[in-house]
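For reference, the chain that follows is the form predicted on its own, supplied as structure tokens.
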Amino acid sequence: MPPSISAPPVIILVETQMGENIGMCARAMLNCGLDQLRLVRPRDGWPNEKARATAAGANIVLDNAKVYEHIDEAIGDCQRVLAATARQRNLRIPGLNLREAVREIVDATPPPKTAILFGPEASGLDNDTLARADRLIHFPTNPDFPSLNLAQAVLLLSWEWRQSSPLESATIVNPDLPATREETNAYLARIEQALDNSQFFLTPERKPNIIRSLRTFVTRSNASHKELRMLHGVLTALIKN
């Protein structure tokens, strides 16, 4: 069996309709050595005895649940995100298949907090939650028919994880880290906060598009703590001109 992984993703199911479809994910963690989940708005409510029956015994899993109400409060401590989509979607974000997406993040040196975003059962991430990630993970399932329920994804990205094995590597003192989604939700809402100022929305309409481009930008950019410190520095400048 491969050696345990020093910083295993946190699994964040958004919008999940059927408490019995968080009970099959919460096994199929489980069964890999995952046991992080965070749940935004489940359709059911929480807790939900369906989930625990469904579960097989992966208890731990549904009892350290945390539940959110907003996808931004989700990811805040998290300097990485990754989200599962099965369409094609017109984002400037970059894409990787499973095994890429795994072997990106065991790779990384020192190892960043994670998170990966699995949609709802019916439809999937909506754009503005895709825009909150810095990589899309596609599965490489049969093209004629790629149709994976919300469990079956989570056990294979599970799976994968369980398999992939990091290499040792030498101890960094005082890594410059990515920034949180959290740190990185602050430095958005102040742009936003100074476009407003300034006019630049000259049609409302137009600015829901706009911003969602920033955060996609901003995001994809996975700035450090270092070079977000900066960018806010150089946006304080800005505005006192």
Given for the second form:
2 protein chains.
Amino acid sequence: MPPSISAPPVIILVETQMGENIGMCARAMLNCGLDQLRLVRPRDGWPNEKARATAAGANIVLDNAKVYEHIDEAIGDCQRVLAATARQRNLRIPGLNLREAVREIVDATPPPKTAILFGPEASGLDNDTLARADRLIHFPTNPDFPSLNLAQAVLLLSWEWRQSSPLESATIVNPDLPATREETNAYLARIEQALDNSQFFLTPERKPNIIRSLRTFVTRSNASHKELRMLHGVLTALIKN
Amino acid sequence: MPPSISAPPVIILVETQMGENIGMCARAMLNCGLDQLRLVRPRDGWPNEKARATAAGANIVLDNAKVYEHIDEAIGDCQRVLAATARQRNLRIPGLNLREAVREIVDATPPPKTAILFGPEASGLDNDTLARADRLIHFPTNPDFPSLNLAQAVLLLSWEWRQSSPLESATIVNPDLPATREETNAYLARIEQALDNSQFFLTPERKPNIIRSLRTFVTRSNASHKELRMLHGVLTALIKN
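How about the form predicted in complex with a further copy of the same chain, since we already have the form predicted on its own?
So here's everything in the complex, that chain up top.
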């Protein structure tokens, strides 16, 4: 019997350059039973006939793919965000091997709505996008020849997902829902506004780094809906001081 | 430290049609640290420039590939032979899922010299070749869209091989020093003072719960020394607003 997959993740391809690669990713996904694909600014537009040519019949994935202008819209309804990255980054985001990362999500109760981000073919995800992730996924390949192409990485992720069948039953209900990315972003936007109001950013160049650090910090903590309400209350109190 | 792979298997591609596919298999193998490739009657001859084009630099695998006229020569020095097959066959050869099949070999002592056979793109291995295998390897993909291409199958086999070796947890070490509890407490005390100043705690009973929630949130995020400095800066800006 095939493993039953509850709460399959959304695969998000960010600024993919070649339609062919999107098609091969769709095929790899459907081979492993994943069918939710989102695209952020695909270079050659969408729909894309070259994607269809390489999808080898995984048309349902392409037909249902959603396109977004900004990463925050693409992850807005997700509770956990993982990012595939090849390089060591100087970011305070926990890194996990692929199998561990999948295990962590699959074992979570209740299963969170999860997005997995994959960057452009040549450069991978930039730091601003990575700062939106709870976890960086590391693919433990051969250190002397480590580089997977996009469709290979998506295949391995999808495969590991399928192989890690979720635990039977054990539906432990956690009343405190994880915050969605939309809620987290709204909170960060409020802090940013407050900091603007108090001339915190002495020079404009400082701002992106500070905001990214704040985002990393809040995201890593994986705040619940209730905690975010509390943080909003604290912020309101501090501002009116 | 990368996992050590003892007795890496030989990958044998039987009557592969397209050179491009041989190249992509070589890449996938080397990505996972396998480098012994054997070819039985490749349709377009050998060497093959199209294979080099898709190998993405895995030239060492192609350069060392050996070519054979008959499968029996290709597997002559091997102690175990496994065959990848998509379809159920009417053969009395035990079938195992990919992960189980790899596990069985990796756990064997002493490690046997092992060959894994992959058939031509269109038809797969014929029954005569399968009859030489100790085990048939089944890839448990989506039953509604099961068919992997050759390079996908070789990647998954190579990947499972690499993962089945005892793995170090590759949790990425971050050079940024974690904050001490003393530093975290000092920060929380400052927020508490600021909230007191703004009459945030309408009733004294509310205070311990809120402070505890804040502490949980900040602690769980495992802030670094540097991040705490940033959070202090933010707090200062908000207070003076």
